[in-house]
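The chain below stands alone and is given in structure tokens; this is the form predicted on its own.
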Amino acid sequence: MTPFLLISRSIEYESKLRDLLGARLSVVTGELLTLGPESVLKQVTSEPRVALLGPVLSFEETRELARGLTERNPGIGLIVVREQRADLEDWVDALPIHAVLSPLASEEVTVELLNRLTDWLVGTGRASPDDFNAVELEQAPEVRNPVTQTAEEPVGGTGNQLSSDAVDNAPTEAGWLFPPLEPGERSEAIAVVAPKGGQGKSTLSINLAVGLAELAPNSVVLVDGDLQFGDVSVALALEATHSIVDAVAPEAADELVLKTTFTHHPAGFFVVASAPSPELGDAVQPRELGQLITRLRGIFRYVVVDSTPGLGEHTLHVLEHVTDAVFVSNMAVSSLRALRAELTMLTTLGLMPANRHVVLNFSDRMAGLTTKDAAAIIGAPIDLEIPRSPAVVLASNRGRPLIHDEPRDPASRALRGLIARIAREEQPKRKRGLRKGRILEPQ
């Protein structure tokens, strides 16, 4: 039995995968699809445990092949091989797949994905170790053999097992729906910081994550780091089954388990929800929060952290692990002075991130201060001004990001300016409103 199956129209990718998997791989050429998916499925005479579909397959072809392979081989692992495009989320929503892999992914990235998927198949009883050890692998230079580890020998040697809860939830878990970061690709982490509550910090965090997800679909995570009273999930109308408490637990040292703690939003990003109660939030240590950000940067292109107000120990650890900090204040003199104290303290401690962005929120001509006055109080230039708008509260009450709920509102346009400032080198692939679709959570 050959455990791996490739159905593709790309001769180049077929050659690449044959070099990596050798005799473990069987191939059915996609040209047969002109006769219909059934003609291709008839050519699959073995019982593959992992099927790679693509590249150069249409959505309809991939959907029918996935359906047919699942019916013939219950428990099969399905990987779509496809470049990251703006409609990738649509594919992920509609197909019963476990992973998305770029055809340009390196051998190391491909091997890592195959290892994790096959370990999961073995660990959940959908396959046995013998399924993958039947044929000796022809290993590429300096690349470890895929699928030589069993569930008792986790990838990376962490010593952690996939938890029973994660196993029960894993068949369509969001953990397999992450476009891989290529080796050397830059990951950025952005902390949204305010000297006190009520500055609009969470609204900025949410809309920043939404806007970045338009540039990098499914490669953005929003961490609700307000550990006692975080309300990101409420503002997004999400019912999170896991929280940051689970994300920093020892079991989540295994990346597969960590990914089961995320909640997917239909706009194409993931959320690490705040603790379900203040006492549980207090149990999250500052060091654990910093370590979580570092681990998330190994998975996502952008990590956005909605921090706890003020400069407590948790927020300081967050700032140590990010590339950007967005400092937010309203036009109250007390808030502006508190922000000045924050900036001074961080500069003195050497904790100011490389990229600083000062946002004046709820800007209002009737506040008795001008933007120039606010900058003088802060002691730093204002990088972005967001006008006061009733649309902000309305969008939050509807559970929708402002930039999608009221895209023409002046506050939405200002938020777009912040997104462009953070992602200077990126260009939007498409502009779209919030699409109504199923939320990709563990089933």
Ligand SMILES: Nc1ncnc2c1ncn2[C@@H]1O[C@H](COP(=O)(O)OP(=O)(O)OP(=O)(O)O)[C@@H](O)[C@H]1O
The other form holds:
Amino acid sequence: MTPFLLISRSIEYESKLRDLLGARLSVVTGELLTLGPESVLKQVTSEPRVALLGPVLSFEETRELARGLTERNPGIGLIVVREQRADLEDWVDALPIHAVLSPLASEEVTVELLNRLTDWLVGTGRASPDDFNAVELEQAPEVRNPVTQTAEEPVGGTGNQLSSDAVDNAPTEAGWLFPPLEPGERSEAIAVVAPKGGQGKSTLSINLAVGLAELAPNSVVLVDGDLQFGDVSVALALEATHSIVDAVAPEAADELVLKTTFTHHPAGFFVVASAPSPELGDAVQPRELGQLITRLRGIFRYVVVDSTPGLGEHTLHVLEHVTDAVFVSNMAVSSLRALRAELTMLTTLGLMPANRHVVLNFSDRMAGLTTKDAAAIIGAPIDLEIPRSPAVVLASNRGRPLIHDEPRDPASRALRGLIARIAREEQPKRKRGLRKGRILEPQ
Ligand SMILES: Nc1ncnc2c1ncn2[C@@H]1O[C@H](COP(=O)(O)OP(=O)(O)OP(=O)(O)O)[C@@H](O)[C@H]1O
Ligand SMILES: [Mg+2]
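I've shown you the form predicted on its own. Could you give me the structure of the form predicted in complex with the named molecule?
Next comes the full complex, this chain leading.
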């Protein structure tokens, strides 16, 4: 029996998958689809346990094939192979599929996905380990066997359980796709900081991640770097099974294990959740936080980091590893003064990130200060103002990001301005690299 089936119109993808799976793969070419899905299904004689549909199949074709295959074998695992496009969510919602895989995904990402799906199929009794072990491997030795490895050595221990849960809870969610960064592709890390608490750091971080995920689906990670009292998961109504503590643990030195510590949000981004308790959060070392950001920059296009108020060692390490810092303050004179001191200190230490964005949050005509006054107190121009709006708290209490909950709210529009500022592809003034700063500790 050949456990994997590919129905595709791309010869190139067919050969890529053959290289990975060898004799475990049977292929039915999509050309037969001109005669209707039934003609294709008749060619499937291999009793596959996992079917990959695509690339270059239409929505209707994919739907009919998924339906036909599931009718024959209700336990089959279905993967749509398709590039990320704006309508992907519609596909995912409407089709009985288990995962989406980019045809451009690296071998590692492809194998990881197959590992997780086969793990889950075996773990839930939909398939037996023998289904995947019957055929000798025909693949390059450096490429890990998608099945025997998972049967004996689950991806990262806890990752095995996570993958099963993930499939159980959200079987149609494209939650495992990490589009690979092309060699040389830029990645940006954005820290959201403020000298005082309650200025809107988490609100900005969340909406920034959501907005950037629209531009780079599943290539954005939001790190809850408020180690003691992080609330990103709560504000997004996410039930994280893993946290930043797992993400910096020695086991997560393996990238596949690291990836199992992320929680997927349906808006197409990942979250590294805060520690389950302040004590555990405290145990995360500043250096580890900095290193985590660097590693995430190798996986994601955008890394957004929420932070603890003030300029403690953790935040300093964060700032040393990011390309952008968003400084946020409300309109209280004490907060504005504190921000001035923060900017001065960072400049003195040589730790000001390459791109700086000063945001005046809770902006309000009734505050007794004008924007000009605020800029004079901070000693720097205000780049963006976000008005005070009741919709912000409402969205947070509903567990929904504001820009999706109330897209027309003035605060949402202002947040869109921040997203555009950071995402703009060609900004002559934008500096790409990390600023050379003080080396705080050897990495
Ligand atoms: N523009 C705004 N208008 C109205 N309410 C806002 C606005 N921005 C933030 N808030 C609300 O203010 C509170 C504090 O915001 P948020 O949690 O984002 O700040 P923070 O800097 O992350 O706080 P902490 O330092 O406690 O982590 C939240 O209840 C949030 O919903
Ligand atoms: Mg916060």
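On a predicted model such as this, the values are computed, not experimentally measured, just so you know. We call the rigid core whatever largest set of C-alpha positions still superposes within 1.5 Å between the two forms. Positions refer to the first chain, counted from 1.
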**Message:** If I superpose the two forms on their rigid core, does the C-alpha of residue 38 end up displaced by 2 Å or more between these two forms?
**Reply:** yes
**Asked** Rigid core fitted, then: does residue 71 show a CA shift of 2 angstroms or greater between these two forms?
**Response** yes
**Prompt:** residue 54: with the rigid core matched between these two forms, does its Cα shift 2 Å or more?
**Reply:** yes
